[in-house]
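One chain comes next, on its own, written out as structure tokens in the form predicted on its own.
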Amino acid sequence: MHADLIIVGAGMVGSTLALALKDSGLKIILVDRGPLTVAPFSPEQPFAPRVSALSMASQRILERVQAWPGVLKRRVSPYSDMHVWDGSGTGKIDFSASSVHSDVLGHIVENTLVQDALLEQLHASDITLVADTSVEQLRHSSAGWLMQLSDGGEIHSPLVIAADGANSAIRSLTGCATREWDYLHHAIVTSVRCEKPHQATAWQRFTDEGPLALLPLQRQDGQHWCSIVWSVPAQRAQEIMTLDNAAFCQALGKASEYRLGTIEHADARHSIALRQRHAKRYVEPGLALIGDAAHSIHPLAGQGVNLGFLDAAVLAEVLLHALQRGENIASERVLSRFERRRMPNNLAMMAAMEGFQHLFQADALAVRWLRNSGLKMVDNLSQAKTLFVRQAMGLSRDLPDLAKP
């Protein structure tokens, strides 16, 4: 089997940069270990543990890409501010989608609603999709890459793009190499029934162990849900997971301070071990990494996915425009246009989330001193937190088309 281009891993990047690219004139084969099947949806069914905070500009990729309407017809739950707080002091600040003149920040959204919207679009084009397989080996040659796939069939192509996340199969088997480490946290996942209403509000605690975020969710029967990060040390982890449901929510209550009352329900509980990944480079000759397959951030202010979708985009615009200039889009000359875009802006994100962790880790008292009087200045400046705002979401300059208003 022959294709123009090859993309691994059919998950929120991978699939919205096939969609992108649909109506290209490439044949694009999309290959994937899972079954590549939309689930049914009922309002009444539980909460998916993993959840995004998409932004403003990852709602337009959606949307260009027709697979919005399918996540809004599934279940979404906006949000206009955001409260932090440090745990260990008094400082505190506060983000509205009103000093941008926006009804919301952003969306909470589950992975898994995104990702069957997707499907309902990759299912309705002339996209190639191979389910239930993975990559088995990897050759290159002057001719391009030669992939054999686990259920024995072999795909020709110039140009393999890996979007299959943080343990990319593909940056592994190509030796792409990259700069990680263990932040020794654990991010304990799950959905909770809170006593009192979430008020559209993300609510985000620096306690000693870790960040704590509490994410509005919403739905039809009027009861209080959000979905919680919960970064505590390993052994913590441990300890947590092995409480009982009363036992967790009460610990949880303790933990964010009782700000939206009694945790009276959780749903089951994931712990996931979080490291920091970054490829020294995101693109060869006929390769590129795009998503968690080139980088993942601590979850401190659930962008990753946003920086992916990012990737994305303006690799499609990269490659339509190389196409319309008759260039051969797997050369290096062509992918690199694509590094050079995105790889300071993810850069940034990522120094940016590491400076946060830090700074609110650290027990010396002249630092908790400092952290605490910054937050309150800052919180006074009201041009600082505009731009802060508009960063987060997505209204910055260097935006694909895709993703501009």
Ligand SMILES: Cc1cc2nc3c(=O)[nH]c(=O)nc-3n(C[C@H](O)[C@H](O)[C@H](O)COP(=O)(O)OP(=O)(O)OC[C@H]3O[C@@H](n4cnc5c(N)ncnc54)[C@H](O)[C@@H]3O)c2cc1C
Second form
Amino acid sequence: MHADLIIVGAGMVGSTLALALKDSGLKIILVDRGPLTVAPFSPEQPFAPRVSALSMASQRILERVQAWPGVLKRRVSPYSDMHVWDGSGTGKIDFSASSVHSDVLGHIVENTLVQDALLEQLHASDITLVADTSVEQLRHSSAGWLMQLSDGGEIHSPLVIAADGANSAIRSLTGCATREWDYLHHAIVTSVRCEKPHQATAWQRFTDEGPLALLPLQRQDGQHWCSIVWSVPAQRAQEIMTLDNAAFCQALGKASEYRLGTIEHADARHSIALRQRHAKRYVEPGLALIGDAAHSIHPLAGQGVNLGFLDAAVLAEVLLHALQRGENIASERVLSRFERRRMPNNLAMMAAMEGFQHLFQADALAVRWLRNSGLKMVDNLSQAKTLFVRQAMGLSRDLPDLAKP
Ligand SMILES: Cc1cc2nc3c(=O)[nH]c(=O)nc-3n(C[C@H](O)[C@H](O)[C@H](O)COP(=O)(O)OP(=O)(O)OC[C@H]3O[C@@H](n4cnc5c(N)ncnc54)[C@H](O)[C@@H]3O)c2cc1C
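What I would like now is the form predicted in complex with this ligand, since the data block earlier showed the form predicted on its own; can you produce it?
Up next: the whole complex, starting with the chain shown before.
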């Protein structure tokens, strides 16, 4: 098989890139080791354990690739406020969508539902989908890439995009260097039913062990559900994972200071090791890395896939401009334009997460005092808060056309 462009990884980011390029005239092949089938949806089905807080910019990108209606017809949970507090002091910050004259700060959406909405559009397009197949080998020559697949197939193409997630095989096969470190923390994720309503608010408590987020989930039956991301040291995660359901609900209620009352029920828990990674370069001739293949960050601010959607939108824009100008889209000269626009933004977000992580993990009394008084100070600065809200909504960066209003 031959393609003008192979995208490896049909996750949220790779699928979005493919759809953003579907009318470009390029022959695109999208390869994934998963089945790439759309699952039936019922409003009564349990919540999927992995969710994302999607920014306004991500919503717009999904609208432009016509996947957002598919997300809406399944299940989304809009949230309008965010309440952040320090568990070992009195510092707190409240953010509200009304401060930027918006109804919502964003939407909490189950990853599998975003994926299915994207898949529906992919199946309706001319993009060639290669499912249940992973990449075994990749060789580069003057004629371009030769990709060998696990089903014995081969694909030739001048351009390969790695969208195959944090443990990217393409990144390893091509020897792309990364800077990475272990947070020595695990995130425990699940959905829980709470005693009190979540008030369309994302609740985040910083504890000495790590941050705990309760993200509002919407259900038609009036029950109060939240998705939790509870980040704790590896040893503590192991202890929490072995608790029975009642003991887990009790521990979580205590850790959340019962802000939403008692925790009445918890679904199955998953523990995910947290590791920060950043590729030193996102591009080389004939190759670009996007989404988690290029960068994976702490879930603390819920920004990972939001950065990935912006990567996809910027890369699509760069490639479409280059095509219009008759340039070689596989050249490093063209691909570097993508890297120059995305790397500084992604690095800035990673540095901010790093700063937060250290600030909230420091035990020293002086640091605790600083973060408590810092939180209170920022809470009283309406301009700084508005800036932060716009940043979290994905509205204050160099936005690609797909993310503009
Ligand atoms: C606990 C937790 C909470 C998070 N919360 C948020 C949040 O609130 N907001 C947010 O923006 N982000 C959040 N994130 C980050 C977000 O989940 C990731 O950034 C996002 O899933 C990355 O998407 P992706 O498409 O780049 O990669 P992935 O979702 O990892 O997709 C990669 C795809 O590539 C395929 N693949 C992998 N290897 C191969 C191979 N060798 N051959 C073929 N196919 C392959 C896989 O099957 C998959 O379909 C969170 C992360 C964690 C851990």
